[in-house]
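We begin with a single chain expressed as structure tokens, specifically the form predicted on its own.
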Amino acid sequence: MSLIEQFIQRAKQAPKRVVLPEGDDERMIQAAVRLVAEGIAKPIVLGAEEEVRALAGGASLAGVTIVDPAKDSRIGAYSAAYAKNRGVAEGLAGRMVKRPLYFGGMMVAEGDADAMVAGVAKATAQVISAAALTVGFSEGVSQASSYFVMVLPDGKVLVFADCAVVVDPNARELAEIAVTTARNAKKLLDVEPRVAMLSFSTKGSAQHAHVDKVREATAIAKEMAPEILLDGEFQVDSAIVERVAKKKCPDSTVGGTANVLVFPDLDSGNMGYKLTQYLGNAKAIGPIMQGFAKPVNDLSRGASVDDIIAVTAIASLQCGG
């Protein structure tokens, strides 16, 4: 059974209410039908009912909740909540929350849905912006980030962050990414995270402002979440190869055994996951969004129905419980 199949099977144990705001896209409707048929989630599709049913092409929508944001009775309550939270006029809030991405985000924020999955028709930046303004961020987190689950040919699983969103995090932001990724790795993969803060230096082997940033981020992360097994700074070999760690950082509790790799910036993170994927023949699952107060996940605009189902299962598991 592949890791995605494992996620799907786990999601079936406690199906979550997942809002799919792009009800004008046929792939979303097909995914919603399958999510119900396979017992993976309880989909909520946003859109005009006539259009959604037309896109279903005669397939049964039993079990699929269809919500038209323009007509829904909750628009007033959502507008008031958005206006209060964002400090804007209620008239502007009303116009905002009628947009499907924002309405879906408010459903999650107000507890009428457990998670949101979007992005087949909207750009990642739009999904992140809507989620930030409606769902907001987890306590202690200042922005959204992401991670990849990398499945190596031998079956070993590593988590890489951030490889898709935050271009050049400062030390505080890098620490937030590390702690958030560790917690999500534990929730999604049911493993004890061992976090390595990566650099071109291992424990003082080089001196540079870039290394200083990673050292500072390591200290901040340890203060933020002392319960997490986290250390740095490490070169990649020191982080994942035990014989190297024994020479370069013999006193580290993480060196050589890390399963969560936190890259110092998007340049290194993006290159790192793609090198692992294409030269190491690893399967890359992601990017998986994180940092929001409740789960919101983004899709590629080229996503298939299978992709939507997989990301929905992951979003369900991010809900916990």
Second form
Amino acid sequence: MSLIEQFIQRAKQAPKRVVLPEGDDERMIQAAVRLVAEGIAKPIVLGAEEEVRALAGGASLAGVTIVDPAKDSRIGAYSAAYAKNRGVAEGLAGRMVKRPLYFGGMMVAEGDADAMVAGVAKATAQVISAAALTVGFSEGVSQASSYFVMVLPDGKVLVFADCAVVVDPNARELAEIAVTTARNAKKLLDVEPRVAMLSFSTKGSAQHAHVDKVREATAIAKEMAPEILLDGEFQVDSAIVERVAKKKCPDSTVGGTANVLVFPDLDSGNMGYKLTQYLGNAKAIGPIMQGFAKPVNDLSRGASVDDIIAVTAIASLQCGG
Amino acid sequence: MDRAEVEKRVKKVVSQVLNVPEADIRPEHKFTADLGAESVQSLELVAGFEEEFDLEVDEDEALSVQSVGDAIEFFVERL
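Okay, that's the form predicted on its own, but what's the structure of the form predicted together with the partner chain?
Let's see the whole complex now, leading with the same chain.
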């Protein structure tokens, strides 16, 4: 069974209420129908009911909750909550929350949905903005980031971050990425994360400001989440090859056996995942968005119905529980 | 609505949304570089303008507006 199929099977054990704000896209409606039929999630589609029904093309929408933000009685409460959280006038807040991405985000923020999956029609930056302004960030986290699940040809699974969102994180931001990724790896993969903070230096083998940043991030991350098995700084081989780790960092509890690799910036992260994908023949699942107080996941504009279902299953598992 | 009135109202909205004194806001100011807007606040500015001028604008077009002067032009053309 592929990893995606495993995610779907696990999501079925406790189907979550996932809001799909782009109810004017046929793929979203088809995905919602399948999510119900296969018992993966309880989809909430945002849009005008007649338009959603027309896009369903006669397929049964039993089990799909359709919510029209323009007619929904919760809009007043969402406006008031948005205005209070953001410190803006209620008139402005009302104009924000009637937009589907923001209405969906407020459903998640206010506990009327467990997660949101969007992005077939909206740019990633718009999905991130909506999530940041409605759901907000997890405690101790200051920005959105992302991770990839890399499935190697031998079946081994590694998690890479951040390979898609944060261009040049400072030490604090890098620590946040490490901690957030570790927590999501645990929820999604049901494994104990072993986090390696990557560099071109292993435990002081090189001196440079870039190495100092990773060292500082390692210290901050350990302080943020002492329960997570995390260490650094490591070169990639010291992180994942036990033979090398025994020589270069014999005292590290993570060296040689890391399953979560945190890259120091987007240059290295993006190149690292693509090298693994194309030269190492790994399958790359992602980027999976993270950092929000509750899961909001982004889709590529070319997403297929299968992709929407996979991302919905991932969002459901990121809910935990 | 004349340009002076549009300018006055644009500055009022920018001041409220970005928490910058109205007197410090000039047409040449860019929202992010000069007035400290975070990128996630772009749509709040758009919603603030919509509320002030009581009209709905195309979101993608409005998000291309990057400065106070651009916003003034944008609404002068539409009012």
